[in-house]
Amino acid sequence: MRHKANTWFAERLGDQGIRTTYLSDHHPAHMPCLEIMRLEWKHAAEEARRLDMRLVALWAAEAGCHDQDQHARQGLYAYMAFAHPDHRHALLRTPLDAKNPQLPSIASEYIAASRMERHMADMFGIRIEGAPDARPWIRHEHWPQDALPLRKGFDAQSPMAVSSDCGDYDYVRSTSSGVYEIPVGPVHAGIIEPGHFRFLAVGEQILNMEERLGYVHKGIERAMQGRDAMEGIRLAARVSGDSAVAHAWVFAQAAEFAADIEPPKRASFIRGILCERERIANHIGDIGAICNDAAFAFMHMQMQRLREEMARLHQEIFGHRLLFDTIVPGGVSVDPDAKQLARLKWQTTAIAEEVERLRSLYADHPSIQERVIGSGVVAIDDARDIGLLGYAGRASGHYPDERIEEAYSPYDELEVNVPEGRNGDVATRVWVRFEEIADSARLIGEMIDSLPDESCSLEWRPPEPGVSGFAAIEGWRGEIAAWVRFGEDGLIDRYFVRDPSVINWLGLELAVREVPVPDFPLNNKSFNCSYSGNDL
């Protein structure tokens, strides 16, 4: 049975004269892909925008080795995924000329598409026609011009020769005598990952901030190729270490869709418990860090203590403080017993109650409130145009949540409460986090109380060569989307993942305009975008 979103979208595209072809041979029935002509690419995006569909991701892939035809094996495809709150996800692809790949930009319809298109250009050599920003994104200046890491001709085992003419990144500049530049990073104080921020300021007021990322590019997409699902999920969990559960879950779900297997319900419930615990731990840590940047050290210390208590129990029950390698294709690797589940529930409830008490102190502390209220506003219309995700979107009137829209197990049996903020400032982003901590604690209690008594995993069966799967789950930062295609012998042929930070970094740039320079750290931590999740 064809996925209802693809059927609905195909009908809407047909109304506009856009011909679509179902690719059911290599895509599972739960979400088949629609193929369109390259000349209809931008037209399809325009129609998706008119239908109020949200852009999920753009990516590219070379044809797999499973194709029998020699010409097909040399092919190159571009993909885009959309979401609609009433019709869920829809996938489109178009074939490109592998020798001279070109694709019209859709950034005029979807702002977030620009950096995804730049990534496709850097990794595959696809020329984006009409791109509003043609600068390299992941490709830094020292890369050789002919290096295309995700094309088949690239030798991933040999180190790239550093270009002698490194050049310079063309940052936005000002010729006004009253405007000065502040370069920050890529090396920062503390232990945060590397990223460069270039500020244009007048006095202490920020006029513009531009990010330069890619300093921790790890080659995840290339490193996935040739791994089996068990090896692949270990790498997926390490895309962004603070989201180990969420990234492993989206990989597992995409692989399971491709293999047409459904994990036991007990496994899904345990995955939900782990993911909500990950959400609570990260929100607690970030609230403390935001307070620390406003010199409210007491709040920071208390939050760090609570997060440490969670990490120690994770280590004791699941074998890792950050819950690495707890999710496997077909289920979970650890099945807590009744006593361990009782401890998880008790600690979750106790920590949520203590966070509520600390919340009262935070709300009654004038010095922190003066710093966060009204700072770093992202307006509702801007948040929707960018497509802000997770707590950043929920603070600014944009409320997508895959736990509700995709309603995957166990959330199809639970009621998820989504905080609906509208002020879009640091204070509202912190408020959303407090609300999510309380709701996640409730959800964990309900999942533990209704945990099915059955096996927590099933035997993994790799899909046929050429079969792909797409999945989206709600991590603590927001929606994570992944697409995996398998080749011969059950080995991964192509893996693509889109962390929510890829989109939310744009929101931070917008938020800090007209913010004093000393308040940038507050705003930065209120978003807490992942460098690693962006720099695949």
Second form
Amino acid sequence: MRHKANTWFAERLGDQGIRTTYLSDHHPAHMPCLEIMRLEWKHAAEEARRLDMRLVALWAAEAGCHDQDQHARQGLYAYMAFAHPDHRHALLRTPLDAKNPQLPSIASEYIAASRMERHMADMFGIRIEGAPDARPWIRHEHWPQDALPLRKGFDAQSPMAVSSDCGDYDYVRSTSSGVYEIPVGPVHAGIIEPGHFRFLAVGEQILNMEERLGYVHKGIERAMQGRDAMEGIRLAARVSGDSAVAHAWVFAQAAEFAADIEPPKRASFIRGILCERERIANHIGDIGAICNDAAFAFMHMQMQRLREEMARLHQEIFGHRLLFDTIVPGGVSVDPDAKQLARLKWQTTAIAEEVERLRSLYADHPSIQERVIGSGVVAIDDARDIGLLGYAGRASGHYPDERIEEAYSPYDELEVNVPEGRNGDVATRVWVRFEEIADSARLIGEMIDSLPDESCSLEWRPPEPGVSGFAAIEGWRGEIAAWVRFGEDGLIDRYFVRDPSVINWLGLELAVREVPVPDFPLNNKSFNCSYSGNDL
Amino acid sequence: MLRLLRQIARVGTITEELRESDAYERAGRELAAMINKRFAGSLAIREVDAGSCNGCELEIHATNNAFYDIERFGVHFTASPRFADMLLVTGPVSVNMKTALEMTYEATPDPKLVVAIGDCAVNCGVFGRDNYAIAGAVSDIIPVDVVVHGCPPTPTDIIRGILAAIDGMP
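What I would like now is the form predicted in complex with the partner chain, since the data block earlier showed the form predicted alone; can you produce it?
The next block holds the full complex; its first chain is the one shown before.
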């Protein structure tokens, strides 16, 4: 896979007097990784912001196999990734002092950086200078004081010894006598994932809603270390089970970039078909659930019926109702025959038609329209400030789509239509999902029609130790970004993944301000962020 | 409204060939009889995600869709453990969810049944026991009556697990 090196960002930083070093052990070259000095970390972020770049992710890593020779003293690195619609992704990294790691906060430029910085502080003990919010995030109060799970020397093999005598999380409070608090969770009322929401309400109106997540933190980043790619992808798929295809794909692509392997086109097309089917299934399920939260049970039953039909065909053709473990490094593990592909295409079309029919019923039903129109608005400026992804962004005038920006195979041969909403309310988020179902169905049809006839996987061979790869895949929630670095014997020595939920959770907090408390479930479902994907 | 009724009439009752649904229907009928006998016709379940990837939640949801419609056998999911006869617990129990799971178990009135749903709930699955953030499998934290394997288990497996738990009651 030979890509031309992208020097655009390095040149722009150079204009500002920021010296960058190109790292050749990072792939692919069109998403370069540039090393800068720690003192220029914030300046670089300011410049990225000025260039209208979007913050993709922020993470840290212990030194890899190559780094140990170069920086004997500096065993820790911080990374940040940015994206520009015309100039694709670029990564920056800076060495930190392993004994006393400090990093300036970039949250004043990118508000979404704040929780990622808190995650870095919790996992590595990095002190974030000038952080607007210095509270722990994934580290809950009962963790041992000295637990830094992603540092070498931490005992990651046995459950942490937690203390029963610990303080409470420092929630945002109000001193006003008219404001009352509603604590919700971590165990929620429905069949959903755990997390805590703290509402400050005045009468019916939500004044502020604060999320406290981390409850389903499963140590995924650490558990990935020491696995080979074949084992690792099974874990990656389970970062968030509803996005199993997209999470497996981003892992596979990052690993393939690192190893300089290009899977056969047939594999990319099948991956595309799987990913679009996953998008349709989740959008269908969520539209039904949103309607159900506004007591329009009819739509819920209709949509869940369609979702079940999809799951059954997945089981039949791909061997798994939710498409787990269908993507492997180097290709795909299932190769449908012509008859199966014809059935897949027929069902996709039939479901898309049925969804259109249901959509007209939804549009004509005043009792649901009354609830969704104008509820939970995220303004365009706010959506861009946060960097909202997927349908949450597309409903609010922010339209990043990796199928277009990164145009990875098979999307380099297809035309993806991105619905461009501007109203930012629940109704627009639902509208975007309806539009995406139709577009995904069209894409699936085109991919099946032009599926190349060849092998569907290559033999996986890991890269040499120290090499890393970065990938960005458009899952159904939005862009998933992942960075993987290999160590000795083809084993992973660091895997970082940023689910779109990490960013989109912020959108929900903003959306529900001044929304009546009973409309919260409706709004929550319209974002449907992953807890597991956020907590890792 | 007329169009809505027309859609309902057009879709009709969801049916499928008996061969495929037979296993589920048989388990369902047995379950309904058992619930009639032991729970006066109504079994209330509280679902607790103790660290799942949310795959198991999707399949538990599916037991409520028109194909399975578990509610017709007398099973319903309740919002509070205070009214629950049974807990369905998913996921490896994360260190951060351990206390919440214990509190939910305590809040459920006796006698109570616990079904561990999915490979992670049974043996920590792909996340592993040798993990700082995992407190253990569900049975390491609270007493478990029945385990259901699968990643995730199918709706039919889930209903069988619920049935097995009631069947095994003293």
